[in-house]
Each structure stands twice: as structure tokens, then as C-alpha cells.
Amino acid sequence: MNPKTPPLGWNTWNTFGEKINEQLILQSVDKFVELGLKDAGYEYVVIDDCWSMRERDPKTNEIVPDPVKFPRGMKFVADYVHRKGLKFGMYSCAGTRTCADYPGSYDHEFLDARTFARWGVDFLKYDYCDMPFSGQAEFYYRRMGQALRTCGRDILFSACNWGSEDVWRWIRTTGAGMYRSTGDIFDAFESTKSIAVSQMPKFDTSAPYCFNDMDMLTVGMYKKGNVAHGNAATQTFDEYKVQFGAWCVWGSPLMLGCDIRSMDKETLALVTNKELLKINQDPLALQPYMPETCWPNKEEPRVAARLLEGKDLALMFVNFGENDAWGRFHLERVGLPYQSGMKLKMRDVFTKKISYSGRDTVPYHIPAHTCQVYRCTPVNA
């Protein structure tokens, strides 16, 4: 069953890359539950690339877990995850080899899908490296989509072709429950900005049962791990708030990428923020929109809005620029003209403070690389 709201979970790649093993996964699963991530709604524990042997079994042709990294096999890991009340995810690739040069699923889709089902896999991230032919992504993804649909187990299909070949035009035909339309994320604010801004023209490409995935979060990594970005400055907590806020308001799946075993209290409080998660998981799953066009040659700040269940809406003011920004946002941009006789009751999702707009505008001041997110209710002025 494809998801009605964006999937939530944790993936090994951003921090660990190829440095994965059974002990790491079991420890992370235990910590996942201990920290309350499961209670907050996160449910998938996903092992990314580099989990297998370099070649398939010559007799069965199956992909084989690396016996050094996973001595008791993947079914043991899946069973452990399931006993904790979580779901187990794995990785493969549409090409002949994965992005890290392990066996891909090209021309083995049905065999691999049955293998994953036998192990107890609930989620498959499916990459797009080392393709024999270009320009045919939709056919390869449909092939694995059919394999998963007939494998005998409900496995969420997470398509990851980085937005190539206009993926948003055909991805729903594959049965995928989520898909990537961006390049890979790095632990740098410029990467957060680039991905968030790139999605603004694509808000209409995400909806229930097939969500646009903005890639795994780097929140809380602080340049410790596999996707630390060269000479880029270590991200600040405010910059991580921008990333998590945008992923929530934009309606992206939320896949944590930090080492949750050493997650600090500040990061934990952010990624379990009930009001942000409630926006991300709003049952209507309506698309956000940019109600106010930025001035020419002045890209900051940006205002995003999203209608929520009932009569509420979310408003996010975000400054990706290098200087403080001041201004006024006109309520008419979200359908509340002065003549409506209404204003907004605004609850800050970070501070929990209540404020009220004017009858026509919301004044704002947003320092560089920060954001403000509000859950708003129209009330009589």
C-alpha cells in the first residue's frame, strides 16, 4: 500500500557510506526506539549501498549479503527491526552495478524482488547508476515496480534517479511511493538551499501515494560522515532548522541521515517537533505554494504557504541569503483580503508563542540563514 503521507525513517548513507555492519544497525535500531523516534512517527530503518558481496552467488545468481558485515544475514536484521515495531529497508540499483560498484538489479529485477521479500524487506531505495542504455529510466523503473508488486510482500518502492529524464512526468506509472527529483545532498547550507529552491517549481509533482523526495536529511551531522562537503563551513543549528522546516512544509519524506546513536538533545528536539511533523504529515497532503514573488534581483526572503486540515494553514518565512531581511507579507496572497474581516492567529512552531497578524499584512524580520514557521488560523479581526 503506497503511503498517504510522506514516509519517515533513517538511512545509513549520509553518515556511514560503506562503513556499515550488523552491529551498527542493531545499535541504531535500539537507539531509534529509546530516543522516541518511533513514537514521533519515524518507522523505516534503511540500509543503503555497500551491504552485499561484490558479485552474485554463481549458483543461485542471488545477491549475497557481505558475511563479514552481516554474518547472520539480512533476514536476521529484518526480524530484529520488526520485533522493535519498525520497518526494514534496503537498497539496490536499476543498473548493472550500484553507485558504489556492487551488483545492481538490471535484468535480475524479479529474482531480487523475491529475495528481498523472503528476507522481510519493507522498503526498497532504487538507484540509477551504471545503466546499459540512457533515456529509458521509466522502463527500468516499471520493471522493478512490477517485480515488487508480484513478489508476495508489500514493499514501498523508493525511486532514486535524481530527477533525470523528467521523472515527475512518468513516475506514478511505476507504482513508486516516493521518488527523487534532485541531485544528492551534502552537509552544507548551499546544498540545502539549492535543493529547496529547485523544488519550488515542482510543488505540483508530489501528492498522496507518490511523494517527491528531497533526499535524506543532514540535520545534526555537523560534518561528521560520508556527505561532509569539502571546505564548506559546518552548518549551524539555525541552518539545520531551515532544512528541516523546508522539508516539512514542502511535504518531503523525512529520512534522517545523522548518527542517531550520538544525536544531541537539540537535534532530537528539532526532528521530533510535533507541530512541524504534524504539518509534514497533514492528512490532506496538499501542495505548498509561493504566494509572494520575490523582487527582481532580490531572491530573499521567500514565503511558502500550505493549506492544512480544517481551516489552518502553514506559513514559512525563510532567508537563504546573506543579509537580514525585513518586509510585510500581504494576507491577500493567501486568500484573506482586508474585506474578509479576518486576521491570522499565528503559533510559532519553534517557540510555541502566539501572535496575531494585522488585518492586511504580517510584518517580518528574518536574519540570514534562518526561518520562521507558523501554524496559522484565520480569526475575526
Ligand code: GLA
Given for the second form:
Amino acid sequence: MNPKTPPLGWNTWNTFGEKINEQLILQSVDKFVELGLKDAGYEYVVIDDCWSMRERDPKTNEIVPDPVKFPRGMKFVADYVHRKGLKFGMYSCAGTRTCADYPGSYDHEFLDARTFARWGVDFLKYDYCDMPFSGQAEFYYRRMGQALRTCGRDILFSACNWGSEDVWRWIRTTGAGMYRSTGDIFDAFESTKSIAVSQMPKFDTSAPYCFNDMDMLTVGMYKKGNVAHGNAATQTFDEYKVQFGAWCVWGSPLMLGCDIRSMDKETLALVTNKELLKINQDPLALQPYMPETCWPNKEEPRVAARLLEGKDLALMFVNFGENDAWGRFHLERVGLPYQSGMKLKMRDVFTKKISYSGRDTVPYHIPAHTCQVYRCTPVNA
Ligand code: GLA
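Structure of the form predicted in complex with the ligand, given the form predicted on its own:
Time for the whole complex; same chain goes first.
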């Protein structure tokens, strides 16, 4: 059954790339529970690319876990994850080879789905490298979709063709529960910004049972790891707040990508911020929108709004630009003109402070590369 709210978890790729093994997974799973990530709602532990041998077993044709990295096999890892009350995710690819050149599932979809089911896999991230024919994503994803539906185990299908080939038009026909709507993230603010901005015209393509996936978070990586390349790489804590805030308000799945074994307190507090997670997991899962007219000037401060369960709405003030921004946000942009007689009671999800808007406007000051997120309730002015 596909989820009604965005899936939450942790994935190995952003920090570890090919440097994965059983010990790392087991330690991370222990830490996952110890740090309270499970209690906060995180559920999936996902092993990305590079877990297998370079070739399939010549006799059975099955993909074989690398015995050096995973000496006790994947079922052992899955059982461990399940004993901790979590769910286990793995990775394959729609093409003949994965993006890091391990065996892909092309023409072995049904065999692989049955193998994953036997191991106790609950989630499959499915990539899009080394395709026999280009421009056919829909057909390849439909094959694995059917293979998963018929494999005898409930496995969440997480498609990853990077938003190409108008994926939003057909992805729901494959049974996927989430799908990458962007290219790969890297640990720099320009990546956070370009992914967040790229979703604005796609807000209406994300919905319950199949969410736009903005890629694994780099929050808390601080330049340690696989996707922390380039001189510009790494972000400040404020920039990570922008990333996590946008992923929450935009309604993306939240897959942590840092090394959770050494996550600092500040990062932990951010990714377990109950009020932000509650916005991300709002039961209505409605799309956000950009109520200001300044769009599409990319350097302008932006206000994002999203209706939440009951009377509430989320407002995010975010400054992707290089200069501090001062201004006034007009509440008529969220359907509350002066004549409504209402103002907003605004609860800052970071500071927990409550403030009130005016009857028609909210003044704001947003320093460069920062954000503020409020849970707001319309009240009589
Ligand atoms: C692609 C995906 C990444 C990651 C790598 C693994 O680039 O988009 O998220 O899974 O492949 O090789």
C-alpha cells in the first residue's frame, strides 16, 4: 500500500557512496533508534548502489550481495532492521547496469523482485542508468512495478529517473509511491536552491500515494562524504535549515543522507523538529504554492504557503538571494484580504514564539540564505 504522507528514512548514498558494509548499516540502525529518529517518524533504512558483486550468479542469474561488504547476506541485514522496528530498503536500476556499474534489473525484473521479497526488502529505489533504449522510461518502470506488485511482499516502489521524460505524467501508472523529480543533489546551497526552485512549477504533480522526491537530504553532512564535492561544497546550519524547511513545506519524502552515527545535536534537533515534521506529514498532504507575484525572479525573497489540516496554514519565508530582504507580505495572497476581518496567529516552528500579523500584512526581514517557517491560524482581528 503506497503511503498517504511522504516516506521518511535514511539512505547511504550521500555520505558513503560505494563505501558501504554490514557494520555501517548495523551501527546506523542502532543509532537511528537511539537518537530518537524512529520515534520522530523516520522509518526506512535504505542501502543505495554498490551493495552487490559486479556480476550475477551464473547459475541462478540472481544478483549476489558482495560477500566482503555483506558477509551474512541481505536477509541478515533486513532481519536486523526489522527487529528494531524499522523497514529495509534496497536499490536497483531499470537498465542493464546501475549508475555505479553493478548489475541492473533490466530483463531480470521479476527474478530480482522475488529475490528482494525473499530477503525481506520493504522499499526499492529504482534508478535509470544504462538503458538498452532511451526515451522508454515508462515501459521499464512499468515492468518493475508489476514485478513488485506480484512478488508476494509489500515493497514501496521509489522511482529515480531524475524528473526526465515527463515522468509526472505516467509515474502513477507504474504503481510507484514516490519518484525523483530532480537531478542529483550535492552538498552546496546552490543545489538546495536549484532543487527547491525547480519544484515550484511542479507542486501540482505531487500528491498522496505518489510524492515528488527532491532527493536525499544533505543536512548535517558538512562536506563529509560522497556528494560533498566541489569547492563550493558544504553549507552553513542556516542553509541546512532552508533545505530541511523547504523539503518539509514542499511535501517531499525526507531521506537523511548524513552519517547519523556522528550527527551533531543541532542537526538532530533540526531533523526531529516536531512542528516541521508535522507540516511535512500533514494528513491532507496538500500541495504548497507561491502566493507572491515576484516569481519568477529567482533572487527575490519568496513566501510559500500551504493549507494544513483544520484551519491552519504553513507560511515559509525563504531568501535564496545574496542580500537581506525586508518587505510586507499581503495576506490577501493567501485568501485573507482586509475585508475578511482576520489576522494570523503565527507560531514560529524554530523558536516556538507566537506573534500576530496585522489585519492585512505581515512585515518580514529575511537575511540572505535563511528561512522562517510558521504554522498559522486565522483568528479575528
Ligand atoms: C544516481 C541516483 C543517485 C544514486 C546514484 C547511485 O545518480 O540519482 O541518487 O542512487 O545513482 O549510483
